[in-house]
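Shown here is one chain on its own, the form predicted on its own, set out as structure tokens.
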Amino acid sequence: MTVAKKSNARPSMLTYEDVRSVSPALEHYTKVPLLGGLWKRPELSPRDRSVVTVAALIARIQTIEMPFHFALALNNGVKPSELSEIITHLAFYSGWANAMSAVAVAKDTFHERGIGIDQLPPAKEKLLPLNEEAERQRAAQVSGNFGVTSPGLVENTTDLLFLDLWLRPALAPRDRSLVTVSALIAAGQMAQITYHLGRAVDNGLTQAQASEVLTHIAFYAGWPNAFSALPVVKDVFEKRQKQS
């Protein structure tokens, strides 16, 4: 829900009186099961969800939503930098397009804060430590099964995702694989969830966290979304039980 003041400077913002006018049954269930229930539950930190929020508003291209809840994401803990990082990562999860309609709103908001590009993470910087034999196998079983398919596509994989974006510091390797597991759930990207929920649990997140992700993103991605990721989810939740 975005409550605030209109302005035509950037995508339309929805105020409750406008909502109201057009359906008080959605005005209730934003004010009371979404932000007042939904927001509240303690599964995952307002931070957490801001990151999930963001992450399915850009991989959806939902700009109407943005102006707010980049906002809310910087009052909930999100740094610019991290906020830009998301923007960056996505492009490549959800595509360039989708970045940049991010951009148009996310230049406002920094600029309605006074975040400068000192703030934000440079195009180059010192990358993280590389896993280099979880690396190997990834690369080989990826070049195994599609390198002939696609050389490009596998090359630019390697080289531009896991050996550069995915050791880039401004997000902790847990936030990114966050942000990619909700932009896969919100876009209905079924097959690639089992890879990177896989992930972001080797990188911190908890199952308990990942189950209040499909909790969360079903208000913001659709029942439907969520509920197509939940064998997906689910399958990978007992497999990892029993490797424990």
Contents of the next structure:
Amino acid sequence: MTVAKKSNARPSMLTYEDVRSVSPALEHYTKVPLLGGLWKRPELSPRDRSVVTVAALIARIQTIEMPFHFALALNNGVKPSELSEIITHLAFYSGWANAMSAVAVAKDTFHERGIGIDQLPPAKEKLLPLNEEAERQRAAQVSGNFGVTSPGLVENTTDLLFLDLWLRPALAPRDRSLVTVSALIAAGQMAQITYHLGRAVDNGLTQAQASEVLTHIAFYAGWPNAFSALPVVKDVFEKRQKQS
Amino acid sequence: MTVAKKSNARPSMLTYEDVRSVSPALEHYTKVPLLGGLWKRPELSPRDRSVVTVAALIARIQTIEMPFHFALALNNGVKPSELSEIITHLAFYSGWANAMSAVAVAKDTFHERGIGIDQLPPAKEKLLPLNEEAERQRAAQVSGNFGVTSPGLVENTTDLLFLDLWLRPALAPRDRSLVTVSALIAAGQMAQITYHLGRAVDNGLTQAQASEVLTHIAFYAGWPNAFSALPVVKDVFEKRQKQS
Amino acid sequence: MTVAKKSNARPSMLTYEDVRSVSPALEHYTKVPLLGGLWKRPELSPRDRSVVTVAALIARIQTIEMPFHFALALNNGVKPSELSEIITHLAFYSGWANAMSAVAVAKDTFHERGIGIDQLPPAKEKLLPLNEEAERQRAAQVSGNFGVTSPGLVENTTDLLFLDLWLRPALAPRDRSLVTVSALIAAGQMAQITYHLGRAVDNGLTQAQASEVLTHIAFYAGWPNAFSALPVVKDVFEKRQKQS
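Switch from the form predicted on its own to the form predicted together with a further copy of the same chain and print that structure.
What follows is the entire complex, opening with the chain shown before.
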């Protein structure tokens, strides 16, 4: 099912009539340039657009749009196991309560669609193979910089994030990176984009896709967050080009 | 109706009794230095204070205070059409779900007051004249900097924001700038203040008003956001003074 | 009562069954590394962990976790008068509506436990003695930098914050600093950490405790905020060491 077919759907708990009763212009912008325009651009698949949107909503605790966009994500081909794992991933990258706010919505979405625990990633499963050289470099750099400042944080980052969460197979590394970068832009955490966008490219995100993530996320995280990310994204790609 | 006459009003869905049952001090600070002090300072009109406050609440999805402040804004002379257009404007500048959270509150405010669609700005209307030279410069700079990094974002910025949204007559350019700058400070998006504060001054916001926006917004966006904006605002006004 | 004894408690309004129905992995991470691991580390007392957590939740309006963590804070030895004063403090440091969102939850917590107004700090009480030399320096620096840019903000900062709020005896200065620094990290307001972490150390927060605040807050404010705070915290402690 495509976005086009959902054009009569409610934006979350609000109807178009609700939106119109406050702003006929906002109804227009929602229907035409946003759902009828942005979501149909070929530069990013509807499935990837849903991944970006869901990540942005969770990163910003924008619960009002979650029912609509969790449902749309499943319609656009995001698997229930992937939506589950996106929420788990963002517990660490956006904050525990952000994930819990998403759980409060997703439990209803899953219940309505009869999605049971057998379709969800188990708590523990066989992990993906580790890129040991890349992880050795990452760990050495973080430990060298901050091992004295906060040994507990440095240790948890290695053990919980890079030797565990990132290796869980329920979300492809490229999608995990897409979620992370989207959440960082959406929350205005520009200082962390350089590392994670580089990792995203290593994990298979193309420059054209990253470029379109900015086009897309401007609507959901606001233009200022997209514009503040622009010079960082530009810099990452220019440095990559020089190195290659 | 002035703020003074509203001093017995409920802060949003909470009564003063509720506030007192958790913090008698917070009740005092709300009644005396905030509603009885800040809102009566002559440096900014109650109407402008409401514009700043509403923008800050929407930028931060602080829904609990929206019912009180949307009603206060209308009492202070913000027209229903202007409140409608502020919400539409912040869909782009704060994020779509921020606007939708505001719609969910404003639809009740409008319904209670019998404000119908005939009092709201239409989806499409005759636009204000464009300052072609200023827009040419803006577009050239953004395109030169970021046209390769994200062509889609650059194109939407021109077509949707500067050739459409900013020219809609339902909100005066000076007020649109006031909303934008307030939302940027409230969301901690300091990197975007320089351009928009300059534009605000071009649109008629005085330095004395901008100064008082900082005094006011500290209460609604927290002291740290106001303090992080201070050096940026200082720099904008010092550079303007040198140029003149 | 310790966290251990609360291991069967509900995370806020969600049951573990709710969490499991969306993500068995998130249930595991909540029970084992978070509540069963982080909260038991000796580097910070359960009481201080609750202060940090409550501050982070209020700074980010993460209401869904407030009922659980307000109750846990009281169980961990945070006095009702201290929880009340934390909320009042964060009205100024996070924003008025953040405090009001916390009031909406805390009034129920207090009501359920029979905590009456006699256990809460009064609106006005005898203030702690002022460190006049430190305050003279602070006021001179802020006034010199920003007295022209926003005289109203500078005046309110002195009169309402440093000659009033910070001197209220209901929260020890060290705890007030802990709340402030936690809120700044949680909200990503890195530019304000240097001053307030220095003040926190002056008020008795140790470097080991500040280090563990970063370890702890990563879970509640997300890893990116903790990592963006790391270089600032490192710099503060390195400069302190050189001076001593």
